[in-house]
Amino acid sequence: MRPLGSADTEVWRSRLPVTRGTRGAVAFAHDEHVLAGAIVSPDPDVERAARGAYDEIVRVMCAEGFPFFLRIWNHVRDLNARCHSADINHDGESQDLQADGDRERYTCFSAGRHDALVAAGLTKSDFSAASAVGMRGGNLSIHFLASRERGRNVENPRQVSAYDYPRQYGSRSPSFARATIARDGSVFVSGTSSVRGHETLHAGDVEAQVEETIANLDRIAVECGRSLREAQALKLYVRHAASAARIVERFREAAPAASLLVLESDICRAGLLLEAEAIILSDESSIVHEVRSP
């Protein structure tokens, strides 16, 4: 994804000794509390790629003793493009009766992710904070944080829980929570957009979408016992580079202490123009987050 601001690199460090390793296709590093990992899949069938990648991720987390997700970042090439998965039909329907959303690469990715997590024994209450955004190259890249102890997953009263979206958004609803609070009190807010209930609002109006997105971020921060103004880091995904300056200006007002990483990216729904996520690390956290300029 192309950086649209002065920062182009996101760095996670630990204040504690770190162990590094690889298992299969997963590269990871962990201290005694948190594991960070990454996997890249070259499989062009994004549904199959997601299912295989999450299978591997869960195996590595359990093998290393960090069985609980804290935060997941999914990057999917051509997120809004037509999906050509050979395994697209989950409900016994004929192809021509499926919802249009079933044919997008995002919903195909969501189906593969959901099936892998359910096969691993996870339920709705286990789904952590996450985001899924578009990239121009590759196929599927996943980064994640995991913990030895279960965090608390939090939902936004302004929005239908993503895992309970109606059928129009695909045969498998997105498997994530609106935010996750780690045992040390750190808050990870999922990718958040101009969605109220389950519907996209303000199509084509970037200023209105910014305000709706900030309202959602404000509310989920409150539900986590924090404030958006406490956010130490924001990541903004912007569909059209020309609107980035206006978006950044408003988010700097809403979260003045936060570092900003701004990226050009497709968003999970074609009508959405931006997505934003937030991090509020507690003083007790062993991990440190930074964004850096070239």
Given for the second form:
Amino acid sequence: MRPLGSADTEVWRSRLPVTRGTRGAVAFAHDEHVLAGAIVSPDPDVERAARGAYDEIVRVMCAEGFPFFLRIWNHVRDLNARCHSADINHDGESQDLQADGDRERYTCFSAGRHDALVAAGLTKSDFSAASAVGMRGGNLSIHFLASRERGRNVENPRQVSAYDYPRQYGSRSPSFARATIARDGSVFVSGTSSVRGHETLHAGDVEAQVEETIANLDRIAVECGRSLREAQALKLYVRHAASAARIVERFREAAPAASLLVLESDICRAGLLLEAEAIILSDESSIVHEVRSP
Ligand code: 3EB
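Got the form predicted on its own; could you also share the form predicted together with 3-(2-carboxyethyl)benzoic acid?
Every component of the complex follows; first up is the chain already shown.
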């Protein structure tokens, strides 16, 4: 993704000794509490790519002893383009296929992710904080944090839980929680947009979307027992570079202490112009997060 501010790199470190490894296509590093992993799929069929990647991720998490998701970042090339999935024959799901209509790659991604997680035995309450945004090249890449101990997944009363979205957003709902609190108290807030209930608000109006997004972030932070003003890091995904300066100005006001990483990116619904995520690490956390400029 193209950086729109001075920072272009996000660095995750641990205060504790770290072990690195790879299993299959998953590269990882972990300390005694948290595992960070990444997988890059070359498969242009995004539904199949998502299913395969999540199969592998869950397998590696379990094999390494970090079976609980804390946070997931999904990056999909041409997120809003039509999905040309080779795999549209799901047993007994003809109605679901109709509901998907002309599916976008985001919807196909979401279906593959859902199928893999359900096949691995995960249910709604296991889904963690996540983001799903575009990228300029490649096909699908997923970065994730997983934990030895179960976190607490938190929902936003202003929003319908994504895993309960109605069918208009795809037959298999997006498998994520609005936020996850790790056992050490660290809060990971999902990619958050101008969505209230399940509807996109203020399509085409970036200023109003910023206010709605901040209201959603404020509320989920409070639901986690924290406040947006405490956020240590914000990542802003901006659809149109020309609107970045105005967006950044408002977020600096809302979270004055936060480092900012601003990226040009597609967002998972065509009407959405930005998505914003936040991290509030606990003092007990072994994780150190920073952003760097070139
Ligand atoms: C939304 O609220 C906006 O599919 O993993 C935000 C965060 C969004 C994560 C995902 C999607 C995802 O539905 C989109």
